[in-house]
Structure formats: C-alpha cells, structure tokens
Amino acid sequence: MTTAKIFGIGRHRLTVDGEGVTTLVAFTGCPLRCKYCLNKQSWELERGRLYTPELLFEEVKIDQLYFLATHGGITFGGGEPLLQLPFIQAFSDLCGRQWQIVVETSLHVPLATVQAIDPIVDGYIIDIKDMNPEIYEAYTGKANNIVLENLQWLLQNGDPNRIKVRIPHIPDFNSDDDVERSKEQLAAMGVENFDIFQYIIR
C-alpha cells in the first residue's frame, strides 16, 4: 500500500500555488538543508498524518466544484514532493485530468523521477534559491548540477510556460545583483515565468 506523511492541507488558495483555486498538500521529507527553510517541520518524518492515496481523494474532493469552475487543483509541496512519486501518480489515477496537479520542487532528485512524474503534471513552480553553485551549496547543504539536469530536460521536452521558477534574494547568502544574474542565465536556458521575491528573516 501506497502512503506518505503530509504535515499540511491548505485548502482555498487563489493564484498562488497555480491557477484558479488550489489546495496545498504538504509532505514531509526534503534533501536539502536551507538555511532559511520556511518549512523545517518537513524535515522531521515522524511528524504530520500518514495518507494513502485514497484518503487524501476522499478528503479534499469537498472542493472539487471550485477546481473544476477555475482550472484549479491539488498542489503538492512540502518538503519535497518528488520524493513521493508513486503517491502522486495513484492520486492523479483517482481524481483524472480534471484537476489540475503542480508540484513545488527544487527537483533536487534523480532524472528518472522527473521524467516518470511529467506526464501528470501540468504545472511547477521550481526553487532555485541561485545559479551560482557556491551560494547555493552554502545556502542549502547541496550542490546543484542535478537541478539545472532536470530543468533544463523540462525545458526541452515540454512547455515553458509550465514552468515558473523562483528566485529569492537571501539576506547573508546572495544579493541583488546575484539575483539578476541567476534570472538571466534561467532565462537564456529557455525559462519565462519567474517569481522574484526576498526573503525576510525574523
């Protein structure tokens, strides 16, 4: 049987985590290590609700009449999402192509995982924290090579306009001008939708 921790549902979010109204679910579980994570309780695999599938279907289908009226659907975030690919694929087989399904990743995960996901997907929305391989591994405890292998492979084998990347501006780790430079090499590797923000401490 197929199951996985999630420490987080957020139902009716509008336009924030992909079109129309959205339900954020939240799985425990991350490779990397940032610094400033936002969402440290998914680095500890005992918390959160163990889910199948099934349950998770039965759950947040209150809301299916709003996901089919405004193009919405399931986001899965986390932690990592990718992480949990054989949950993700036996959701999409219950709730059909109706709803739509994105994924808040830093594909920081093997090739394979992406490509076995994509064909379900209709949307992600990517962290890239930087381009500059030291800040990034500084920031997140990782290098990021496989992440640039797995977006560029998006890139090339489906649409842009799938994609919106993240790019923060990260008090102590990258600045303004770090910032700019990482949206122009994303965007000479074909990336057009960005969501360029700052990161603020407390």
The other form holds:
Amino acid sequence: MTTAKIFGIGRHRLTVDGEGVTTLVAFTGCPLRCKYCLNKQSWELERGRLYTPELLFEEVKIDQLYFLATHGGITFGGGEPLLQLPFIQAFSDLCGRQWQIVVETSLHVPLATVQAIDPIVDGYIIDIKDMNPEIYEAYTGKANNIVLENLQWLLQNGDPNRIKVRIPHIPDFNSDDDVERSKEQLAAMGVENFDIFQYIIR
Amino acid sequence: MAKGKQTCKILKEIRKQIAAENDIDLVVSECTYQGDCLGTCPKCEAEVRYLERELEKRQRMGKAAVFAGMSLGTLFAASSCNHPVPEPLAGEVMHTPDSTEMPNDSISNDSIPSDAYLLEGDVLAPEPDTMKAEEKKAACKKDELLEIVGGIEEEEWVTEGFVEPNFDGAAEDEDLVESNDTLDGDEIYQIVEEMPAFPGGVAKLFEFISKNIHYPQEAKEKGIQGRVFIGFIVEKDGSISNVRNLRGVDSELDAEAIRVVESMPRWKPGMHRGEPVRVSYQIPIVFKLEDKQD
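The structure above corresponds to the form predicted on its own; please give the structure of the form predicted together with the partner chain next.
Now the complete complex, all chains and molecules, led by this one.
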C-alpha cells in the first residue's frame, strides 16, 4: 500500500488544467527550490495530510459526474507530483481511464519515472522555467539537463498535443529575449502548446 | 465571491444538461444566496447526488448513462455571465496573462479580479494530518512498503537470452521509513528531494545491467523467464548495501540479478535537506526469452 502527503485539494476548476471540470491535488515534496515559489509549504515532505490512493479516491469522486460529463478529472500538482509515481498509478487503477489525469510538473525526475507514468497521463503541463541552463540553475538551484531529456522523450513517444509548456517571465532572472529564445528552442523540439506569463512579485 | 457564483452557475448548467440528456426530472431553482460562494453548497451537492441515484436506477434498468461530451465553452455561454476566471495550477506563480499569449484567449482581462491568480486560497488545504491512528497503521504496514509498483517495458531491450532491465525509481512515503525503517541505526528514506542516481543516469544503469548480466544457462534451457525485483540501499557514500530479492522468479535468475546489482559502481547518493542520506531503491530486472511471452 502506498501513501502520500497532500497539502491541498481544489475542486471545480474550470478549463484551467484541461478541457473539463477538474480537481487539483497538490502533493508535498519538490526537488526544486525556486526563488519565487508560492507553495513553499510543499517543500516539506512531512506537511499536509497523509492519504492512501483509496482515501483520496473516496474524497474526490464526489465530483465524478462533472468529470464524466465534461471530460475532466484530476490534476496532480504540488510540489512535484511525479515524485509520487506509485500513488498516482494506484489512483489511476481506482478511477479508471474515463477520468482525465493531468500532471503539472517540472519534469525534474528520472526518465524512468516519466516513462512509467506516461501510459496513465492524459496531459502534461510542464513548467520549463527557462531553457538557458544558467538561468534555470540560478532560479531553481538545479541543472535542467534531466528536464530536457524527459521532455524530448515525451515528444518522441506520444502526441505533442498532450503537452503544454509554461514559460514564465521571471523578474531578475530572465528577459523577454530569454523567454522568446526558450520558446523558439522548444518549438524546434516539437512543442506546440505554450503558456507564457509573468510572475508578479509582491 | 464573484468567482464562486460563476462556478456555481456553470456547474448548475452541467447538471441541467446531464438531466436533460438522461430524461431525468430536475427542478432547478435560482440561488438567492448573497454571501460568499465556493461554487457549490449543500443544495448543489444534493442535486448531484440525486442525479447519481437517478442514473444508477437507469443503469439497473439497462440504460446507459449519456454524457454527450459537454463543452465548457458552450456552458460558459449558457451560464449568462462572463467567462470564468482562469485559476492557477499549484506552482509558484501569481499568474497574469501574457499580453500576447493567454492560457485561454477567449478570457477577458476585464473579468479577472485582482486576487484571481493567487493560489493560496484557491486550494483548500486539508486538515493537518487527521488520519486516525488505526487508519494510518493500516496504510503504513511495513511489509507492504516494499511492494513494487509498475515498471516499464522497452521492447528494444528484448532479444533472445537477453536481459531486459526494468526500473522503478520512485518509492513510497518517507514517514513510513522515518518512523519504521532503520537499519544499522540510521534512517532509510524512500523519497528524498534528490534521489540517488547511477553514474551517468538511468540509461547508463540500463546499459550496465545489460552488459553484465548473463542469462543462466539452465534457466534458459528450461524456458524460465520473469521479472525479479531487487531491493537495495544506496548509502550516504553512494555504495550499495543490503541487496536482497524482493520478489523472485527462479533461484538462478534471482541469484544472477543480485550478483549484478551487488557489482554496481558507487551511485551519486540521495540528498535530503542538503545532506546525503540512505535511500532504499528497487530495480525490477526482466529476464525474457525472445520466443516466449509473459
């Protein structure tokens, strides 16, 4: 039996993570330490509430009717949801393929994890930060080579349309030109869907 | 809370359409509540439960539930309000739409309240760990912790007499390990911020196993194949210890898998809160003969 700590569950999200009504499930645990992280509570693995896949399924199936009617489902975020591979696999067995499963991820996990989860994931929202390795490392504290390897694998092993890549303008870390360069490089890799946006620092 | 009211209207529209498509009588009255709205309320939830019961009745009578693939875009239009506010995913952003590229280009900036992109408040945090002790105990049976979940199949690795490495780098809840799992007086983690890594990465791990493992001749002649799950600990200095067979197939296959895992070079150790830690790891190794299916 697998378990995971979950620090947030948000119901009735409309068209945010997919085409239908979705519920966001936010795990604790993240390999990155982004300077402007708004969910720093997710860094601590011990925070949140301990769930089994069964317990989570019981809790979120309250919205099953909406999911089925609108082609919606669960978006796993965090934190880094791909750190919870066994949990998501077990959850998928419970909810079945009629629920859409989307992961909002940095892809900063081993390639084998991405390969293992891919069969049950309907959509990816990938926070790429910046394609420039120096900018990425300065902002997250980690190198981005593993991210690019994983993205390349996803693009080569499935429909690129299941992937949306988010490129943020990050104050003091990247410029408009950097964002544009990242977009061009990603488009050259085969990415088709982008979400470009601005961090607001308060 | 305008956003909640808007969500409420859209969800109500979904319920009405489900009822219409399945010939269910659903009388929907206009909500007159003026206070803060989370998008749903006991009355809304009661309507959902009513629809579920009615659909179950129909299914018992042999009628399949009809969900005609409702488009939320259509429902937004039907809800008679502006489009809903795009909400953020869990992440680090207070998200403002880019002037040229919007997550949804049909969304008007005018409809976005100033706090719309704050994640905090968007996600309803569950109570602090309130799982009952007995539930937790049931969820945390140590014996089950070592169950391996999943794995990947890569056809290109399979040739006659060849060994297909299979890999599952993810593990389970840290709490279980911290509270229950110590060996030689030091904690063993299952998930850490930076998982241990074979030198050169996963591809090199595959390569190492492929190059060094030999299909035991007797097992090959007998046509024995299957997946052996090997568990081990990556120590703080990257060395490998406590190599054991978690789920075997055949004594010879099991022994060969253990031999190769024990012969691995030092890994890059797992790191947690800036410190190297001991991490439990599992590798499924698939022994597969070319002309034999699982």
